[in-house]
Amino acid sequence: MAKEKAIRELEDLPGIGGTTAEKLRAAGLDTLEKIAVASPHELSEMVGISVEAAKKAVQAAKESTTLEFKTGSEILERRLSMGKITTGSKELNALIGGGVEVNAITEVYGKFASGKTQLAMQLTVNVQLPRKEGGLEGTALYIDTEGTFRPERIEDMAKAKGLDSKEVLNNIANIRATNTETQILSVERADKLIQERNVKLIVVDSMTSLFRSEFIGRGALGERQQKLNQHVHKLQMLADKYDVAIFITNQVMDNPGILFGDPTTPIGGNVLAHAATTRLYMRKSKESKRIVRLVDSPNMPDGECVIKITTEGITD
């Protein structure tokens, strides 16, 4: 009796050709773990096979993957070993737990000039660095949404490392988006970049700013959610996938049912609040200096930093 063949891609299913495979992916449908929870009669669908033939692929999708389980002391070992990109200020690394982890979405929130900008270049300087100074000898991937990216505000931070400023811009890939498609696309198709380039931070400035000009009304705010939900959770993936660290800005409204303290609210909602790991919210200070609030962590404390923006960049 002939070995059954083993499943590990699309095509590899029963009734499930390169074209069907095609159709699939292009659908979303790309893992064979998401097809396995998949509906027979959307996959009929979806990709044009009958009932039956999309059961079988099904099946063969369940039969085919495995869930694996770590214990507690193995994520701790983990953890622990896991890199992560110094801000530049000692007191900002010690509120966050040591600085921007992999695997992570670290979201910063903050009025206009509160400072957000200037932090997600610092990192992308930083996470060039080697490892005993805080960086993850990587390169940095900067999605741009609002046009505030500034190469010869990269060189001052540079220098003040002691970097060579024109390897470090060779080092950052730049996208200037200017829709949501763009903004889309560009983490959709990051996975070869990031292989290519070693890539080991990707930045979102600012992840909010072309949905709320392009889904206005509350109309539009469901399928604005909707897509927000979509790109946040492929970042995650990337995250996850790659040991990449994530770093998004986010504006912020003032809500007016907030009578008492500070009205700022990060925009987004619940679906920037739930997929972000740490939310920092960032406002001016006299001066140069920033206070940095952690607003949500899942292992540090709430609490308050004070940090400067100089010319050299993020200090104490």
Ligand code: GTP
Given for the second form:
Amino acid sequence: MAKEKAIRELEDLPGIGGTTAEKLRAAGLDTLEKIAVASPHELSEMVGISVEAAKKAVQAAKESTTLEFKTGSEILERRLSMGKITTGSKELNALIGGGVEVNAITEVYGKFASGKTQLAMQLTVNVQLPRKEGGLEGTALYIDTEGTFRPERIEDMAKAKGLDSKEVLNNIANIRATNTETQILSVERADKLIQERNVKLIVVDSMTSLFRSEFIGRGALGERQQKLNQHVHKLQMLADKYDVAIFITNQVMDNPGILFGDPTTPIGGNVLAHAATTRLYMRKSKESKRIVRLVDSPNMPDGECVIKITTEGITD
Ligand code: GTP
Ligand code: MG
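Return the form predicted together with the named molecule of this protein as a structure block, the form predicted on its own having already been given.
What follows is the whole complex; the chain from before opens it.
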């Protein structure tokens, strides 16, 4: 039997020429996996080939796609070699298992002036550090919805790390979003930027404030949560696809339902609670001190630590 050509693209499927492949792509069936699970009848109608031909194409697509599984130890090995960004504080790093992780969403919530933006800016500097110093030798994308990104602060933080502040600033792509459409689009269209600029950290500061101001009242809550959900899923997708760390900030409100203890609750409800891999709660303490509480983590015990915000940035 003649050796068949390996099937890698739609065009390699039997009976699928260039024009048909283009039609399939236009209809959203742009990968072999999608063809493999399509119904031959649907396919035949969609692109105008016979059902017989469609059956053959689907069968070939099925045979060409394999499901890959990884063992637990392979995942562990990958996780150990996976990048983490130092926060600048050894205690905070220890609290969250070494630093802010790639392939994951880390959320920090807290009241105004608790230090969320300071930490976010610090990470855009630290991600640029050499790996042995706790960086990922990458660049950052900063989506600023509040207009509080301060290049002067970045300069301070960069100098404190012995980095060239001009270069550090050039390695931070900044998008000022003043409405949720821009905020959503800057994530939807980030693929190219991530690849071209070796982005290893995406900050959204703040994730929720525009959503909160645009979708007002009970009637808008459903739509708000739905949009927020899609937005956060796209971020997770980018994190997985490009090994990027996602760092989002979030405001708080007082939950009247909590009678004992701290009633401070993050905005965004279940949508954000489920999306964030690691949740941190920051609050002010004396002077430059801030208390960071680990609220939710897949593999670290809950706990607290104290960090400091100084002119040099985040420290112990
Ligand atoms: P909102 O965005 O308003 O919710 O607050 P936030 O949590 O983002 O607060 P942010 O990170 O902006 O923290 C502001 C605080 O950081 C200030 O009140 C200062 O205490 C501290 N801070 C900011 N810049 C400096 C600085 O240059 N030196 C020092 N020592 N502290 C600073
Ligand atoms: Mg802020």
